[in-house]
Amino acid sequence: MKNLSRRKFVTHVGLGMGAAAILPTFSSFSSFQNKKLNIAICGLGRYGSLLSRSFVDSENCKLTGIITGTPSKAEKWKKEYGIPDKNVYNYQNFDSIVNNKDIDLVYVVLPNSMHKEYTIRAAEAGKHVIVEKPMALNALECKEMIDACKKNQVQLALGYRLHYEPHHQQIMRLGQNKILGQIRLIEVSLGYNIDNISPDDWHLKKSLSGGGPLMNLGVYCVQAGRYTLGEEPISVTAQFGPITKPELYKEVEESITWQMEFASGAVCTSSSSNRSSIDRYYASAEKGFIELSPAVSYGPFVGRTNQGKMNFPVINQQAAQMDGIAKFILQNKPLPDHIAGIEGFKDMKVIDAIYQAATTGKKVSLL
């Protein structure tokens, strides 16, 4: 994937149509160009890596300490990004890090069970949070999570990467301002056709993920539908697919489809699944429509209206999302409510609420 920095892409953005939802995001950078918020990495799996390597084309975030059980993994970090040993901490000597000035915010990307705790933890030594989504395993977790930071006086932000990205903030434009009228209809699904996932895999167990599919790839069709329209869904329905791998789907659905339904009238309807491919997003509105596809995966994006090609650059939207939220923070102002803890509540209230509907067949109601 091209990666742009971030002078580049508001220079290729231009002034032309959706700049002006764009660029504040991104305002008021040039007064950071020398200050950094020192980041500790908690978990360095998967999306652990990928986020590593996203500093790259950050301007106002720096990797200076990790955290995570594996002591091979210690040391191939510590010399791949020069990261000093009293910089490194395990799972038992984490609280340790309270003393350490070298470390501003904890980003944890772990299994989903274990983000409460080491936010808690994080928030009582004193460092800023980002926790990667799912928030939690329930809403009751990410109440717990917000008062934590709260009491501590630190800051929570949600891992949406999506909020920094163009296309997406060209959707919330279109939708919350009614360019193309009130939106009636929208559609937005991912799935993937996971043939080769490990029984051991620990999104397969409900005691570390909380769920399948719905909590590691609907968590953001819940997030397109809700900040398409700028609401909350007032009701929900839901149906759980067929388990057609018994063998690996004990615990966890193996696909989900549900509707969202909101005051204004809008409906949303999604699905995610372990066993399709699908990576679509498409908004039916009064006069017009919005589509993209590929949708809320790691891009590229290709989308259009029917008032022509949506023509965004590729960003870096790790880069984009820490340095969104360094922004904040470095400058002591509080961070905007729909990257804050509460919009990862917001979230798995209704998720709680589609596992609900899923369950007992009932439509769930969010008032």
Second form
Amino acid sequence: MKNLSRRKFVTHVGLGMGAAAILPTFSSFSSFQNKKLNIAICGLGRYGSLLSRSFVDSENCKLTGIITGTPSKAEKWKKEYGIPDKNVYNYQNFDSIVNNKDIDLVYVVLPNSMHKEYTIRAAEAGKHVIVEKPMALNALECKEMIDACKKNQVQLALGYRLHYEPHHQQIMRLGQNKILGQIRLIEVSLGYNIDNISPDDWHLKKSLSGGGPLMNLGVYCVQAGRYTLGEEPISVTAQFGPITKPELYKEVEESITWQMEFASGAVCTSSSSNRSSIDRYYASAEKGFIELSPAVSYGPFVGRTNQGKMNFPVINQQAAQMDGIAKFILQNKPLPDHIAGIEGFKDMKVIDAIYQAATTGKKVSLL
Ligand code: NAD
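Let's compare: the form predicted alone is above, so bring in the form predicted together with nicotinamide-adenine-dinucleotide.
Below is the whole assembly, all chains and molecules, this chain first.
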């Protein structure tokens, strides 16, 4: 992925469509440019590693600690990122992080079933939290996480990188402000052909993942439908796809398709799959359209509307996300709802309903 520094990013956005709407979000960075939010990554797997490499493009975040159950990873990360021994934790001694002044925030990048426990333990240790998607196994768990953070007076953010990405910020602006009129139909899907997934992968174990591609990929589509319209769905219908590899899909779905209906009359249809590669977004509005493909992955995104090509730069999504969160925490300001725990709760409510609809074959009301 091609990265742009924050400075370069602002310059490029100045040339792009809808730049005026996006610039103010970033211009307030100047007031705390020299401050750093000290972050410990909890879970040094694939995505934890990708995040660690993103700090180089971050202006306001510093990797100062790690939490891992694997001593060999700890050694590697300590050397690579200059992390001192006193900032290295395992899952047993993690709670003693309460005494560590070098760590402001714990970024939970563990299998989904562990998100709740580590969010709550971090909150009880007085640390702010970023938790990866999907926020937890279900909406009830999300509520417990939100309550724990509130009780311990720490902030809870979601790892929703697309909220900081200029094409998606433009989608939110066009959709929510009805710039192209009312959006009536959205089609957004994300899938990967991963026939070679190991049968031991935690994504296939319901107790660890909570479900299949809906949990892992579909959460982005639920998000896109909700943030395009700025509305909550009022009902969902859903269908599981066929199981073509029964040796792998004993516990979770292999693919799923669902439909969300909104009070405005808009409909959003989506599929998520471990069988078919798809990564695209299309919104049909009264007076035009928005199209993005690739749309949800790490990009580079290509987008257009009926008014022309979307002219936004490729950014480091992970660095932009961490800086976007840090800007509020460093200024001691509450995170806006759309990037805070409540957003993950709203998505999980919809996901719970989608699973219920697919299992029962009935429309599920969210009113
Ligand atoms: P991964 O399997 O590569 O890493 C998981 C980490 O958790 C590993 O370091 C593993 O050692 C550790 N772990 C601790 N206990 C474990 C257990 N009981 N079983 C399995 N692993 C255990 O997974 P990942 O792809 O890094 O995903 C981690 C989280 O990040 C997930 O919630 C995933 O949805 C999310 N994620 C987000 C994005 C994004 O773009 N925002 C991308 C990928 C993954």
